[in-house]
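First, one chain by itself: the form predicted alone, in structure tokens.
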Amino acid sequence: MSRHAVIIGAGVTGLSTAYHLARRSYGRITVIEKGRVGDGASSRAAGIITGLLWSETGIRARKISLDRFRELSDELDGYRFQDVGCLNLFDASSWPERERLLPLYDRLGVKYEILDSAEMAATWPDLVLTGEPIGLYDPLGGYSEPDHYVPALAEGCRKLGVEIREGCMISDFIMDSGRMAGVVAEDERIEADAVVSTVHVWTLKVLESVGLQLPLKSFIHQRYVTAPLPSPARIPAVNANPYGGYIRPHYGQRLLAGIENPAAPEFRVPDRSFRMSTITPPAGLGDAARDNLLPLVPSTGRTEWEIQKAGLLSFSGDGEPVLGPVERFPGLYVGVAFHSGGFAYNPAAGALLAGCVADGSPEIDIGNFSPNRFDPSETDAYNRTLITHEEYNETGLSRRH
């Protein structure tokens, strides 16, 4: 008898648990959107990507996702992955700790390069950087356009006859035994023998009705792309810490950045209707983003951001994803809060999440990210507590992708 999964989720996530599902032949996969597929994180996304994180299961899972972005250029009509690698910037006091990690690149194959700011100006004339930040250059990162990636990903999976249902809101969950046998949408029941959670931000207000806590914290995040720039901008995909966010290449020959809001207050999703669309950039992020931001690269001039969105990014509560099979409701699963880089884990946590649907056996181990890893009553006491970015920021469990 064939398998039926239902994924709750139309982002990059829930989209390539599906896309990973049907090229192992699962069965019947239907993917349930209350709104259009990518409407949410997914279409505001920098999708920068580099492997050198802070923690084994998430090196593991990046070097996957490094991996797929690759062939999935080769996979998906109208995507390709841009191999620019990514430069990872540290000054002298934030230094020391990315330092101690260099024996894991080591241990675990992982490609790096440090260099001083003269090897970056020579490599990139184009970046031109105050004071003396130190680079960790990751030759195999780079950057996906989320305008490419998710319609194309969406496009794949329909190939594979994957259902996606649109406009189509989950009200409830079926249940059987103690086992997860399905959901409830739109008064139509839908049985499954999987069910997989990707709802982001809309994590604790999906799963309430069955009483799943898991410890999430969400804070706005804003992005900025410029207008057209007179030249194409020579550089890598860069996370300047230093200067407070990120900035990279955009197609239409733009420049996409980002800037950080330590002060941004904790944001707490009122209700499953909630619609990411709703959310603007605080006041004066922009101008801080260009005074910081497109200094690095002169040859923009004045130039001035043509589009700003604003989304939402979803930490748990050790700062580490959330992904795997929920014990207490087997045949259960979820994949969120993959902090501040989603877009760069979605390729592998859609390959892991297919294994643990498909036969229980990811390709690599990843108890470290179990939903099951959290004490529930710390896990209600920490979601009572309201707290600023800083503040998460502070408790020394997040780390910037």
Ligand SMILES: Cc1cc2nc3c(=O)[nH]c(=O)nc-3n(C[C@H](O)[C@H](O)[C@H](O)COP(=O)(O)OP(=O)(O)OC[C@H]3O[C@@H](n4cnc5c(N)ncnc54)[C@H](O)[C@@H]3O)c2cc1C
Given for the second form:
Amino acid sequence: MSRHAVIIGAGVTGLSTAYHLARRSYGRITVIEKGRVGDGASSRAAGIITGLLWSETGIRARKISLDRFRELSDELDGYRFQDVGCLNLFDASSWPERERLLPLYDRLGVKYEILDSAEMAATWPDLVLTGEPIGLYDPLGGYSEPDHYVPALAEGCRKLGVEIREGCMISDFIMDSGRMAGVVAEDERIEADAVVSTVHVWTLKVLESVGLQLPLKSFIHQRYVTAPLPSPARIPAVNANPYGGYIRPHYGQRLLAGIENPAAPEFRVPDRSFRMSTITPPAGLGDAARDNLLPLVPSTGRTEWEIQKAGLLSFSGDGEPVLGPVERFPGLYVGVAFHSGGFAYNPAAGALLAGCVADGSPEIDIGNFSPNRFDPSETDAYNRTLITHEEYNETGLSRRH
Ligand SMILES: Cc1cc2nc3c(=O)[nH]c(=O)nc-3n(C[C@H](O)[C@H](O)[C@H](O)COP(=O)(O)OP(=O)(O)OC[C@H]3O[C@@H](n4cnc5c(N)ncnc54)[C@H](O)[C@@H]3O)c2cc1C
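Switch from the form predicted alone, shown above, to the form predicted in complex with the ligand and output its structure.
Shown next: the complete complex, the earlier chain at its head.
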């Protein structure tokens, strides 16, 4: 008899899981989405990726993502990975911590280049950097346009036989002798051999009916897009940490910039039916993004923002993603807490979750991402305490892309 997997959430994590399961000829696959495809953070992302992360598991996962983004460019109609490289900038105070990771990159065979201001100016004349930052360049990094990638991935899923149900909210789970046996969607009971929860900031609300808690914090984040520029900006994707944000080219000869907001208070999703579209960028941050980030590409002039998008980021108690099978409920899998890098993680997250679901063997060891690694009483205390993004950052756990 054919197996059935239900995936909750049609963001990039859920769609990617469905896509990779379908490629493994898993059986019947249903993605259930309470809004429309991409309704959550996925359609709001900047889509930047670097493989230069801070943990071995993260680096290995990003290697999968970088390979898969390139392959998906051939597999998905209407999508192309923008392989412009990713330049990660550091100032004198933040560089030593990153420099300590270079032996790990060397051991894992990850490519990188360390560039000084003169080298960066020579390589990217459109990029003008003040204050002598240090550049850690990832030649394999780049970005994806969510406007292209999300519909292309959904279409790719459908072509492989995946059913995507939109406008359908999961309200409960079906348990059978301690095993996850399906979901309740709009009063319909849907039986499944595997249930994969990829509901991002809705995770605590969705899982509360089975009493499962994970240490998670959410914060509002925002990004902006200029009007078309007189000429294209020839820059890589830039994680401009010393300038408080990031910047990259955008289709239509535009520029995209995102800005951090350390003062952002923790955001608590009020209920299961919450829509991310109700979030608007906090006042003043668009001006800060224009003042701090657009001067890095002076050829833009003082252009106004034509598009602005805000959404939510989700962080775990130890800063690493939460991905894999849930021991307490065999048959339940989760993929959440990808910090500011869930778009970058999605091909790997989907492939790894598909490996867990299909035969219990993801292609890399994901023990450090396990949902079972947290102490329940510590989780409870963690989730009761409200913190700001800055307080989270002070734990050293907030990372970029
Ligand atoms: C402004 C901004 C910029 C960003 N930039 C980057 C970047 O440059 N690079 C990067 O890697 N990441 C970036 N991110 C982060 C990235 O967007 C997210 O990590 C990623 O999109 C998460 O994808 P997801 O599929 O897990 O979640 P989502 O896209 O949020 O999908 C979850 C889905 O679950 C659905 N859902 C929830 N509850 C239910 C229910 N009960 N029943 C059915 N469906 C349900 C929701 O409607 C939603 O569509 C950015 C985020 C923001 C907000």
